[in-house]
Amino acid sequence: MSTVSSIRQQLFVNGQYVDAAGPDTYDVISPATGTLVGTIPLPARADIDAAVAAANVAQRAWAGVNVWKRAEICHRVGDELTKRVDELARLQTLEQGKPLAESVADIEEAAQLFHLHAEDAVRLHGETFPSNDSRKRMWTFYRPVGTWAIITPWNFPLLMLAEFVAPGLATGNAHVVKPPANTPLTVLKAMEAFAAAGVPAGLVNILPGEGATGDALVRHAGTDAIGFIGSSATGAKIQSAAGLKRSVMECSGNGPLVVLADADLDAAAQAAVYGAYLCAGQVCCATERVIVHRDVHDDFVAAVLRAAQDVVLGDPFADTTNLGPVNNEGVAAKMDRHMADARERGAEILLGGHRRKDAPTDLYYEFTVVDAVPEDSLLSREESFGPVVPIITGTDDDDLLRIANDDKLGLQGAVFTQNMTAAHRFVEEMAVGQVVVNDSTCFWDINMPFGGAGGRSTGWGRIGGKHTLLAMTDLRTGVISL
């Protein structure tokens, strides 16, 4: 396993590590080892008020800083995070459980986001418009929204913070971030990089906590906007509490991977397996449902079982491991429920289906493949968020599309086909925010706009590239008479 020096076990408010005003604490237990990693203070109302007040003061000054200077500091943050990749990655794996190689990639991408948004911000231009009054001139420009309450998930602790804070800093906003109480340590440690980069005090505040902390931030009169990544159930509660505050909501996904009759079956199988073991399946765009044409069903299942042989469940610090434990008992228990329901409904468990009994903790879930999954089963109807490939069979392309769209969690989907007409049809008609052709549902690029489809329970707004930059700014219009 691994150790990390000087683990931060305080809040981060107004540029400093501070003790909490109240007595409540939370023990961070490693899902990989079962050992205590650290004990963090939980913020009291006084801490929340202090962080929001500091953010408001800092934001007013930061909004007046030249965009080139803001970009320079964002570049510095990226550089400082890059210097700390190894230490931050080891800490993330210790508290989150994902394989070390995945944690390294997460931290590296978080650093890249600060460089990306630094460059995007200096090129965020408005437009000029003609008027029907010859003495009028009209133009647009962008201004920061203000202080953002950012609520991040436990599956990508630092990366999801960067998805909001990088574009937010670049465009003149301030942030009060609530990471989950069970994975706060990587984020707290990363604030050393922010301080070294010269980020002004108050622009980024870290208050690890549970639901009550998030609710207080969402409702706080001093927060102007909400950034959220997490479950649809929590997202609905947040939006109800937020009222008319600006929000960017990236919520649950139950995205389908559709395999047409002419698909490259080996490639489709590898994509399905990868989408199920990445971060132990704890990804909003994981392989949650695989919908296969009946004519290629048997060959596809055989290809999945071959690809699954490359999945190695074990110590996340070992070089050979590509599947670590799930993060918490809630996820493991949900997998247990989904597997029990699948068995009861007659599905075929072809591989796995249980927790590993000889592991260091009870959170190591076997890589699982389930065939003949009924459409009304929990594996089909709910986001499992675990390392499972559920296989559903359809009769023809229309049936495959029907099954794919018969779900309200349409975040990201994929389709495998060699026919470009069919590919375009599924891209345009699949009710998800993004459709990936001939690759995993977990395909991601930092420039792509990522988010749910309209009318679905997957949120709104876009995470990724310039689109988050636009979401975190107000478009203003100027009109002048000559």
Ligand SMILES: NC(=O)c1ccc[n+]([C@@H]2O[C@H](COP(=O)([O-])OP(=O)(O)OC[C@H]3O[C@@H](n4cnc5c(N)ncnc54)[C@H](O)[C@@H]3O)[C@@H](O)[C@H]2O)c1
Contents of the next structure:
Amino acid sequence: MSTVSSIRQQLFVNGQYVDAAGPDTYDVISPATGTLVGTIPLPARADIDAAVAAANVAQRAWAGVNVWKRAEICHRVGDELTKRVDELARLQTLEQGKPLAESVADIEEAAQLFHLHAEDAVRLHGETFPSNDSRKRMWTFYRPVGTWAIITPWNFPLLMLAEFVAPGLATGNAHVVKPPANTPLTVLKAMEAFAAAGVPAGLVNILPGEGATGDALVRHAGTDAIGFIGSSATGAKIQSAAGLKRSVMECSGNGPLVVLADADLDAAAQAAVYGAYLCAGQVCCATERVIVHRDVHDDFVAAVLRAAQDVVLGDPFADTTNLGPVNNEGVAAKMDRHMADARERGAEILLGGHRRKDAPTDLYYEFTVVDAVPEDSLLSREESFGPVVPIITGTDDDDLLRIANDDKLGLQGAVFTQNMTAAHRFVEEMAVGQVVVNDSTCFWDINMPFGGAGGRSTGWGRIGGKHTLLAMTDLRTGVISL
Ligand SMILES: NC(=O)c1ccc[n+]([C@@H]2O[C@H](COP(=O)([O-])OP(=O)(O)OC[C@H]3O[C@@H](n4cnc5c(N)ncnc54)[C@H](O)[C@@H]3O)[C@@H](O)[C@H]2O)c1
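Please supply the coordinates for the form predicted together with this ligand, as a counterpart to the form predicted on its own shown previously.
Every component of the complex follows; first up is the chain already shown.
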């Protein structure tokens, strides 16, 4: 903690750190140490109105700034974040609990997003069209949507903000961001970088708080659109409150990793283990279900248990640790529930399955491997969001595909095979937004369009590359009669 110069314990509105209008506060407790990290004010209605009003005013001016200038400021945000990687990463690990190396990667990636979208925004252009009236000229162009309510989860506090705010700023939008109550400190601290980069006041406001603050922002007459990353249950509530406002909804996943009979079993096992310990399994594209062909089941399970020996649960600030505590009691309690259900239904817990007893907090969950997981168990049917490899067995490729698709949270999946035809079949027929062949479900790239498969309960819209620029702009049409 010595490298964090100060913890920002205020709201950030209209370019300044400010006290809240009301008296309510809440404590941020480190999942790693159990100590108090900060006490944050809860925004009152007057703070929400002030942030939205500041965003509305700033957005009108920002939309008129030419795209090269907007891009220059985004590049500067990227540079200023990069200067602060060490400090922001330490703060994120303290409040979130993930290993420090993961936090460093998150902050670096957040900085890259500002550079990426700056470069893409200057190339965003419309089209011209021939008309059946020779005196008419028709063309399209892009305009910012306006003021966005951005509501984010606690697993990647700054990265999730950047996924919307980088493309939003680059294309002329303003933002009122509501990070979750338990991880507000990294994004509040990051506003120092935004100020140093010269981001005009009012374009990015931070109102940490609970669901009520998010709901007020969604319903506010001054917000034009919603950018949401979080659970499908919350996403559904937001959708019913948002009416016809534009929305990008990035929700829960129950990612299948499928192991065909010809797979490289060591590679598949390492991917399954990585997909469960990264961020303690609290990733939307985590490996939530491992579905293995029965002919290779025994060898695969042995490979998983070998790979699991490399998982080190412990102090997230230690270099040797690759599994930190889970972020909050809700996650640990859900893991407990899933384990109790698995035991009751006859699954075999081969490793872990409980919290560590001699740890600084009650949130250190042992790395867990469960075999013979029934398809109707909670481990299979729900996103566990914890450090667990649940193994389900199928009889042949059709059966593996059926199990993979027997789920509504179709965000990201993986398939391990040496066969090109089988790989293509699974890429095309798995009901998820992205399929990774021969690597972890936990792969993403800032240039890759990331989001759920249509008609499923995992939301809509795409994060990544030019697709977020398109999502955060209106396609407009001009017609001139000569
Ligand atoms: N698809 C993706 O890109 C992606 C990325 C990261 C996390 N996630 C998902 O996020 C979930 C974990 O995050 P979480 O536990 O913070 O999710 P959550 O749904 O509990 O909370 C997300 C955010 O919504 C806010 N919120 C809660 N109720 C609200 C309401 N009624 N109106 C407006 N806002 C409200 C919360 O305060 C928080 O800021 C997992 O399901 C995970 O899969 C998805």
